[in-house]
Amino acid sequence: MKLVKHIANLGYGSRKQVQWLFREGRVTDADGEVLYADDAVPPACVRIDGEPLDPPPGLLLMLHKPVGVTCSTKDAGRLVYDLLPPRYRLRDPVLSTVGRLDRETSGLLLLTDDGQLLHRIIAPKAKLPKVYVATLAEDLRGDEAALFAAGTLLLDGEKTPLLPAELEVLGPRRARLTLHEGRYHQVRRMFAAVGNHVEALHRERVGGLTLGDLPEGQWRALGDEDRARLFTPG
């Protein structure tokens, strides 16, 4: 792939705009030597305004999503893409969220431009555990763990029972819930089914990945070790 097209696909601008970057001398190699549009240089050696190019296609990001931010490209209000460099919206292939966290849920969100990886993560057969901490409006009544683990709970409007899920009591109104599937608003609907209401919800783990010390609203690209950890829940 020609360098101009590669840089354009990373979202730095249209091909015409990228051509102007070259003409203005803003595209250099690692030693600061100005590059030309027809130079054959490995992308890893290219700098724009002195900064390395963004990762190539196959990107996987972890984002610490705050409350009040929507997993969408065009809904009203703040979007998860507003937390990323603006050019990330323009990447080709498109950078998509891996599943969704609703507007009022915080925590670990994955994004990728790799369609095969996305489907591998969300595929039902993967059964990657997703761990949430819920703060509830009412005290736990005591039988929730057994009910959620039974594999017989049927959510309102559905015909297939939920897979067994593990509940750990953290306090009278606080619990950690581990799911092995991803249905619409599942955690909120599970607690609604037992007469409770989720006041706050935070996802702390997907597969073997946790947020670690990643601050709220921040993101980082994931490497090979992270990807391996994702599919090794432990």
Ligand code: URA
Contents of the next structure:
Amino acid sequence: MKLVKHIANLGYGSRKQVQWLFREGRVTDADGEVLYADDAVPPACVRIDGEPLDPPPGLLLMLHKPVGVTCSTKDAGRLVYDLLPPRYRLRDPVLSTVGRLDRETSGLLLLTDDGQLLHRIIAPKAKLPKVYVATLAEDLRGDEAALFAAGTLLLDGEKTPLLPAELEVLGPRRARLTLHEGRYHQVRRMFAAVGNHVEALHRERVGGLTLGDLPEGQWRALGDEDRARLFTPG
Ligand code: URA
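I've shown you the form predicted on its own. Could you give me the structure of the form predicted in complex with ligand URA?
Next comes the full complex, and the chain you just saw is listed first.
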């Protein structure tokens, strides 16, 4: 791919704007030699204003999503994209969230621009575990774990029962829930089905990946080891 198009696709501007970066001498190689728009230089050797280019397509990011931000590209409020470098929102191929977390849910959110990888993660047959900690409005009754594990629970308005899910009681109003699918508002609807209400929800794990010490509101790019861990649930 031509350098101008590659740089434009990374969100640095339209092709015209990128041409101007070249004309202004802001695009150089690693030794500071000014590059021209038609130079055939590997993107890894290119600098803009002395800085290496953003990573090429094939990105997988982990974000520690705070409560109050939306997994959407256009919403009136704060978006998960506002927590990433501004250029990342303009990339082509687009950086999408891998599934969604509700605005009021915090925790581990993956984003990728790799469509195949996205489908591998969310494909029903992948059954990657997603682990949530829920804080509830009412005390647990005691029969929730058996009900959720049965594989027979039917949510309001649905025709297919939920896959078995594992519930671990952490306190009278706190539970860890492991799901192997991702239906709309699934955790909240499961607790609603047993007469409870989720007051706070946090996702702590997807596959074998956890947030580790990543602070709320921060993100990091995932490398090969993380990718392997994602598909190796612990
Ligand atoms: N289930 C929910 O109810 N909400 C989420 O954000 C994720 C799973």
